[in-house]
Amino acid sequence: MSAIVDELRKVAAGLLKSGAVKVVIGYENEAAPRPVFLENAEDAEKLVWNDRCFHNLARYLNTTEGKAAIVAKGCDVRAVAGLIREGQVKREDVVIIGVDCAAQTESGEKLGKCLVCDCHRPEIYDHLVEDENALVEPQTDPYGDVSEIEAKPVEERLGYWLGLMERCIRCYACRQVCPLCYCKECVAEQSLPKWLPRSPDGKGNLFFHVMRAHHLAGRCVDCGECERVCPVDIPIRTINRKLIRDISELYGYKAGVELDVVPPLTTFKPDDPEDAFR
């Protein structure tokens, strides 16, 4: 057992034994890690940590009752911060067990989000499980995929996305896995008014994904879960990252880094750049 796993289990067991939390949300099953909810200190031995712990456990945080602890990577912590800031979770009701994370892999390949990640150590935590080997630098151009598509002529760009959207089966896995898609009723399923057809089609699918991306503008933490679970391999992160980059350039803001900073698209300042409203 690694020192990281040993420390993780000690922290979780201590929190449960002392009654500081009612449940610890973490990962079990070393070969194929999956979410686990622990309520007894002795069950902390089930916890694992490796490069396949890619699920963003923040998705489950507002589904538990009582005070909860959550095992969280840097991007997960940013999602937790978003839930706290938006009133879905109270800061005093969550204990963040931050874990240093180098890169997650699936089918032997590093996930794209990890190659451009700049938060291998969580910014916000109550307990930190450290791994100095995890603190690696992101690649030089984190938005290379966005720039490549933006370089295409407008018509070619539209054709590119419409072609991809023809593959979408509107399963909504991207929405269901997203920790910040917590609306009880999605506009995609409203009938009065009806915003898009129930059956998947290219233009309707494009509308859904663009609408969802704009709902996440200034909120998306680029955890990459939407793209990872897509059964037809649509590069959903690229859409979200276009807006992440624009929000960063226009407002100097990054989602989930600070708890007390209001996302720019939910507020207004007289000195906001006029380009933002065009």
The other form holds:
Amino acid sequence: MSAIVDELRKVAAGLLKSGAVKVVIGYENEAAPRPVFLENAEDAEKLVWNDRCFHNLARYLNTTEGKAAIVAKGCDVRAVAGLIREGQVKREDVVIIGVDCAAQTESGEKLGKCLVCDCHRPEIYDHLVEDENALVEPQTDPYGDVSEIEAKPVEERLGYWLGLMERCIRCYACRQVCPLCYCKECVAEQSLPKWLPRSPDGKGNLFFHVMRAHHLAGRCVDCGECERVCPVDIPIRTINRKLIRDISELYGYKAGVELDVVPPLTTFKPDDPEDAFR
Amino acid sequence: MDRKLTKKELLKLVEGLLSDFEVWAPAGNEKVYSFSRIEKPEEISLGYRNTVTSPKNVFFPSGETVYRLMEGRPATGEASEKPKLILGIRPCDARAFLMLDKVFGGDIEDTLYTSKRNKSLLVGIACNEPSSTCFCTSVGGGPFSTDGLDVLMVDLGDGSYLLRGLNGRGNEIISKCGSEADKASLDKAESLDRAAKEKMEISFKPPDSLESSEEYWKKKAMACMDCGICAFVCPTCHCFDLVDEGGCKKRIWDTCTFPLFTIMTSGENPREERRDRIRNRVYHKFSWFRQVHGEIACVGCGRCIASCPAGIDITELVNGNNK
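We have the form predicted on its own; now please give the form predicted in complex with the partner chain.
Up next: the whole complex, starting with the chain shown before.
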């Protein structure tokens, strides 16, 4: 057993034993890790850690009862920070067990988000499980594919996205795994008024995905869960990253990195340079 | 009737079928591999394991028009002129259609479904290599099951295929192609069948009735995120909702795992808790469907296990019952 798993189990057992938390949200099942919710210190032995711990467990902070500890990678921690910043979770109600993470891999290949990762070590944590080997530099241009699509003429771009969106079966897994998609009632399901069609077709599906991306503008932390779970392989991250880049260029802001910086799209200035906002 | 065909003869057979049938077959790349309408024989790829989504969309699309509000005439009249043929369907998926037939073709016929399903032909392909998530043998099926099929194809591994006609219509389409199958081919198919069964990694016996506590389902449901992947990739899940969109009454896939599935106009929701929704899905398949139709509404295709974003395994949910 690796020193990392050993350390994880020790921290988890300690938190449960002392009663500091009611539940530890981590990963179980070495061969194919999946979320596990531990309530007893003896169960800490179930915890695992490897390069297939994909799930962003921040998704469960809203649905577990009582104070929770969460095993979190750098990208997951940014989502936790987002939830705290947006008042969904109180900082004092969550214990962050941050884990240094080099990359998550699928069939031996690093996930796209891991190639551009700039948070191998979580920025916010209560306990840090260190792994010096994990601290590597980003490997590719984070927005290469976004620029590539942007360079295409509008018609071609629309055709590209409509072609992909035809496949969407509206299982809403992208929305359901998203830690920041916590609305009790999604616009996609509102019926009075009805904002977008529920029957799946290219245009309606595109409407849904673009709507979702806009609601995540300045909030998406690029944990990539939406794209990972999509059963029909729609590159959802590309839409989100277009907006991440826009927010970065316009406001110099990156979601989930700091707790005390006000997100640009949640604030207002009387001397806003845009007429529309005055 | 058993015929042996080379790959080339098989493509030629498909070419012939294209003029008489609307042919659907597995196509696409490894990641997005699904049943699609085929125009040319080369589009078909039979090499992959199970498709990500099931072929139920051929007769039960994710969205379809029931009637046009303005014109007031039923949309079923638009069903394609040619009968549908699904080529390369796996035995588990073919069995699933027998279950959907009971639901949509019962006392009250669902003509949207039956107009597409009637006269359809299913040409299956046996599973020489089951996936790690497959468990058809635990729920009454098998990698070489012929239930619901008109023809079963077996990839003999040497570039040739054994085609077994299973009824008059099946025999009719294969009678003129290839050559009569020799004993060696038949023996080979039999040994492939045995080998495939042995490769099956999951094996269990579903209990006759399910009984477990609220606490059990609460625990099991914790990781569920209320998405619809399991039901939407499932070949037997058949629930739908009706919506008014674009001047049409449409029906769209729906699922009991969605919190809104049971919500009423008053705001009352009898299955508000996640534990009740997960329990409903498992009980419907493994208990209630059996009570009504005499069999389990699960064919062991393993898609829900493979696609669940939270790693939930339906065989574990069933096996943990009654304890």
